[in-house]
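Single chain ahead, by itself, as structure tokens, in the form predicted on its own.
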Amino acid sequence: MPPKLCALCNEARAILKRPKTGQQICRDCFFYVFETEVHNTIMEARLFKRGDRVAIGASGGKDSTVLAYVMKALNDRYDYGLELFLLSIDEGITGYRDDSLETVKRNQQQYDMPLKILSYDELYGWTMDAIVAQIGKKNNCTFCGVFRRQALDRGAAMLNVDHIVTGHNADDIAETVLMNIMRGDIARLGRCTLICTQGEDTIKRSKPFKYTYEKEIVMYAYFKKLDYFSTECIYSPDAYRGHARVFLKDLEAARPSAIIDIIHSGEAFEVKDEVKATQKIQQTCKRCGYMSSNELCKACTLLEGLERGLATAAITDRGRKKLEESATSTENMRTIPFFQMPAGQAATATAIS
């Protein structure tokens, strides 16, 4: 029996078959299209505009390592313009963490892209495993996704950047739309869907793998021979968002199409104005300066729990001292948050790691 030929060229072997739309094709071909779908993303959001300094999340994964391959290949590609950097987040998890990031090192010199790392200690004044330390496995994701969110846009406000891009994935999307309407957080469902997001000041954050299946994600990497780190967090077995990635490999394995299924339901669902109401308005989180609907920031709140020893979990004193020092002086630190800090002054925290 001769071999399959693929469904695209019509020409060379058949050697995959695509998770996404059953198609069996060729490597080069899957190449194309995973990297032209990807490219289509990027135009029909208008995610970029020419001269834009955008950092990738770098975490050393499959995921962020084959979107810092794929964006420099499209920026060069379609001539994009645009000024690329690695921006990654040690949390201070020993065996994990540390591992990866020399990953992220060896991609920097592999992809040509300037580095930077920020870690909690840095930031914070504490480590992720001196907070499991402190709360044990329980509810410590919580923790760590404030905190990284925090500090991705404090990396990028250092460099200066304009766009941050981050490889959530399709599947990472549906995941978190299952899991808004198990914890019955509706008000949620629009924006976790956003393919790109306003963060602090000017900055943006988005999503170019938004329509991307994780199993596309992990074959590219394979026949692109990438450099990725592939141990899952020590910590996330008991994170909750598992229950959802179980269910919803589930309905993919009934239903190939339930994830992007998933992910429009959650853009079309239309938030009641009462709802709506209940939202609070944005402000500026009265100890560190970043944005907040409280008082308070979560970092904050939840540091100042640490700090006094509650498991409910600020810049803390510790850290406090640190964001100080990398300020021009403790007056500006008090009365100018960080995001809108003079350019002379912030030039001041741009070097990269």
Contents of the next structure:
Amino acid sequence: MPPKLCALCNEARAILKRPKTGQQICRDCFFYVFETEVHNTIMEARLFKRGDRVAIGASGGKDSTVLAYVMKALNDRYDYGLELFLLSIDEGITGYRDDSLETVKRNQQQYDMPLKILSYDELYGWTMDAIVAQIGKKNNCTFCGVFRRQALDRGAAMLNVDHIVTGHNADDIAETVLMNIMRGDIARLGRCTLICTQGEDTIKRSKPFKYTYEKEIVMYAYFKKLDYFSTECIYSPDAYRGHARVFLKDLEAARPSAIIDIIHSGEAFEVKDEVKATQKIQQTCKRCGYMSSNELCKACTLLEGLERGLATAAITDRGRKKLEESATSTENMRTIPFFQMPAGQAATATAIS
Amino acid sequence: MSLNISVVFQGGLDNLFSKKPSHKLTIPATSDGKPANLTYLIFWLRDNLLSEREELFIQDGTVRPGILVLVNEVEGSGDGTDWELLGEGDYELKSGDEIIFISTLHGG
Ligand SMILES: [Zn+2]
Ligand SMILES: [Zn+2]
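Next up, the form predicted together with its partner chain. The previous block was the form predicted on its own.
Full complex below, order starting with the chain above.
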């Protein structure tokens, strides 16, 4: 078969077929369209202001490694005027996170960005290894998810950044849309497709890869020879997400636009006011100051369960009530340091455009 | 007649192949009188090299959705080409080709 020419430049030999458009393009045109689409997403959503301090949530995996590389390239090329940082959370998983953090440390050198690593051990006094040793492998993803979310915010506050960007890609978002539909979680369905979320008491978070296909992220990393880590977490992965993911990949194989179509469907759901009203009002956790929909935030509740040897009780609503009824003092119990938003949050400047 | 080819596994797929990321192989040049193609190679890998969990590599007669395949043709530029441009499973192998399998399914 004679080599096909690139559909964009008509000069070089095509090396890949874009899942989004079916176009067959060459290596250099691929780099150009990949980066330019992310740039356009950033501009259209007006994600950043000149002078913003932005933390890239870095796990050492493909998405965040490519995100760090592209954020640096775009910041230089288009003069966004951002100060970029790498922020990694060390969950304390031997044989998994310790290896992936080595990748992040190499990225720090390669991309010349300051790196902050915050560990569960330092923040909560528990590593995931210790948590799994106590509670087993069944509900450990619940702990890890709650702890990671809060740890990212706290790491960002320590770096005094205005904004956290994460490597969530179009496939991840489509998966989350499907999961929220399957669970009937309509309130979350509206929120999960937002490119940027910001509550009053949380640090702004956004997803510059919202419209970027996983296939293209992996191809980009391959052709750029980027250094990333790819191993499954050694503790039981989120089985429900796993099913959504396999289903989505099957759909994509039949029709590549399925991913973007599902995101658009999620965006088109309008959440009615009465559904919104059933969402609990946010307050701050009386123990640690982090935003919460109850007196105690989820992390404090889970931590108390661990400390009192009643870890699994903290996962269900009924169990949590029991915990509260039998409340004892927090003396002799590890608690989370008090949370404060970074000082520079209210600063106003004009959006880059 | 046989072909000498290289096979590379990335993105965690090496775990299914004795944790070894790259392999030099000699495979038959024909099967049932037809030249060996990528589909033939995928099944040859399953039968001769796969060390565990076949369902994570093969599904419905081809690689599992989420696995990317690139072909670094012996006379090519050295970067590899998405197999979707080369006829996917029908691509006929040549001695000296390097085939890269990358899983997109792991980690973020
Ligand atoms: Zn081109
Ligand atoms: Zn709390």
